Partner chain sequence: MNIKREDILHLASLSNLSLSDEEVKSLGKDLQDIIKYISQLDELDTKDVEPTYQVFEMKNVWRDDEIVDQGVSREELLALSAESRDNQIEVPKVL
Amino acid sequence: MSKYVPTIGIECHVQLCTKTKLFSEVDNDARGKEPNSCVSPVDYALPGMLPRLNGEAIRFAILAGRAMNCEINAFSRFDRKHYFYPDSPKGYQITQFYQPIIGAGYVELPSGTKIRIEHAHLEGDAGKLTHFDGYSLVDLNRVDTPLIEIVSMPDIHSAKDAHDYCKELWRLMCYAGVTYGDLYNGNMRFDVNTSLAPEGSKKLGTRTEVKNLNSFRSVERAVEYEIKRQTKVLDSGEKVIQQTLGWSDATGKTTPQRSKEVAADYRYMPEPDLPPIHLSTEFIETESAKLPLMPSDYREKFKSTIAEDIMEVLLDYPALMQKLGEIDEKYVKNVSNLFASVLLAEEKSAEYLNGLPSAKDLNELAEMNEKKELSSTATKEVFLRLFDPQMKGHGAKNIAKELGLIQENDLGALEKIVETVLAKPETKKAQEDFKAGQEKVLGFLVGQVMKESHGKANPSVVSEILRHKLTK
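Could you give me the structure of that single chain in the form predicted on its own?
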């Protein structure tokens, strides 16, 4: 088989979570709303209706750009991109082709690989088509939802890096607070360009574009499929056709949709109804300073505290990382393990994320666990009780007391309980077996002490006391 080098470039559309649309004062959050209920004459581009730019979208664009280490352009402007589609009533899209607001930058993957960003631009979204057997329905609620389209350089050369880039980009946009980040509902969509070139070639191969992928796994699978498909085409002596493709998760295959357009096909022209955007250096710096901690900041902050595999799980949940930032440093490892192993395993984990316990309660719980006042099982039980609305304000220690979960650590008290157990006839044989070298019977004796203490004795301390008394 011939050897080819894959090259992947990705365009990502990010829906901004502004209250209103990009060019009209209409509700931008159409989740659960009736089709065609969040629209205005501006969205339809009716005669005499002029767009008015949403200033919040500019602020979000600055945050998004800074999250990707990008330059913010002080001067940018809008253009018209002409094409007809049933869900686009204008017959054109207002976008930024020539002078976008976000300039060059990069996204660093967890592996350390840097993927360069060519630019990112603001634009209004199209509507949505729902297809049925023999007909389609148009919902224009999404028309002119503000988008940032992020265009990467062709720096990706594997399906895994394509997956990791999209996931890290999603994290950056969510941490920056510019999108809801709901992939299922299309808050972020990925168009993936894939080409193959012979090894050592300085020229890229003919690319195909897979449109509107909305999961990281779909991105990875689509790239893997296209690499295999294009390899077969080239090995057979044929040429790859430049075209736009659809992807089916069910079949795991791409299918042709249309020939791929180039810029000239869209007849770009300056948008006559919107003036250029002029941003002062002071405004850009003020808005940039509002960027919160990013995933890379948390990786650096907790690199010696949280295991890398746990970190990469928790980074998918900005609320958890923000909460860990409030925790006392000495308890971060303990609490992060509870988040990863207990909270995220719960059926109601998504619901719980909206009502995380206070840092004070989490610190108190971690302290009790580290002092051996609570067993690991009891710690998990108290941890979950902290999410119960009826337990709000009770405090971790009070909850543990109410549930009778605090372990007995007083050596004097524990020695008396151990002596009581060792004095019982039913433990005599186990004592003799232990003295004869049968280690496993120690568990039986510890269990008898736990039973005598009604589960409150610290088993590790009990084990030490028993060993001491039985080896005198």
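Having seen the form predicted on its own, could you give me the form predicted in complex with the partner chain?
The text that comes after this line covers the one chain and nothing more.
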């Protein structure tokens, strides 16, 4: 039944990986650090403390904006958004409500669908509250970690597209190098608005908002759930209530969140403690030029070399794509297969991603494989040795030699070995059977030759020679 058309809008918060916070010179990476150990008097909001804007956040915003094909606004400034909660020491969040730094743009999904971006802005993150029986504890480490909030237009119409949009955003931000992209630690969080409207209707239905999702899968599941739930509500003739919902991965359900009866009034006000931002075209262009290749660039670049399904797997790893960009064009397919089927299958793949072999080693390896100097098994082995701290410096070719994995391709030498094997009495029977038309014994003979060569012979070459000798 598809009598309703779902419309989904997504707000995404991306934590930027600047060294210091948005408004103080304090370590911005609090992962694994003790509570309140990354807090300055400014973050603690002592009286008389003033925000000190981090210029790197401005540069990151330009990169993030450009990654989403967005306009960068020449003029922007900060505003205060007021609310009382212990996670907000100043009693307001510094954000960009009236004049954000990033204007309209779009994100193209792998399917080709374009999702428009309404705008994106810089703001400071909030602290963390942990609730206990009868009291709560406040950790301000995360206060004023720089965030970019990306607001999409309501262009998404399925749970799958919602998933793909979030994932593509994640890729874009990781490729742009503006975030660690660590979803587990909340580096990216999604607020998803879902509404249903009767097919053909021009008006959007009443929306619900599911807040603080931190995986693509939960975005997809939450949207699926909301579509089903709202369909039921509408089918039974009732109205969808506009509300904020929470999502539980465990139950697979959304539930209404406790909220004050009165709609929040944030009393936005221009931030008087920070001068406005006025970026010159030149500055914007210089910073934009630092944007590395994006997923869509790689898709285009490798569309005739890398299969689409492998491409989508590899695109999740900016480091792999960047490495492929350095590889000799003729070996890209070969190396991409090693990445997809060997590296990513390894238990330690995450660790390996941080120390990829040089392009030179990978080129050498692919060359040996394509020249049939290395069997596919041997190629895999040498590839993995390139991550071995004991061996990685030796170079692919030397590793292959050291391990004695180079295949014998010298026709003269191989012919001699074949002749030796054919001269052995225990192969006589098989030779006769082959000549009598029994193809399957060829394998036995190849095996004998391989044994004689101590595994160094190239089996396909050996079988050619055997066939030639036994049929003449």
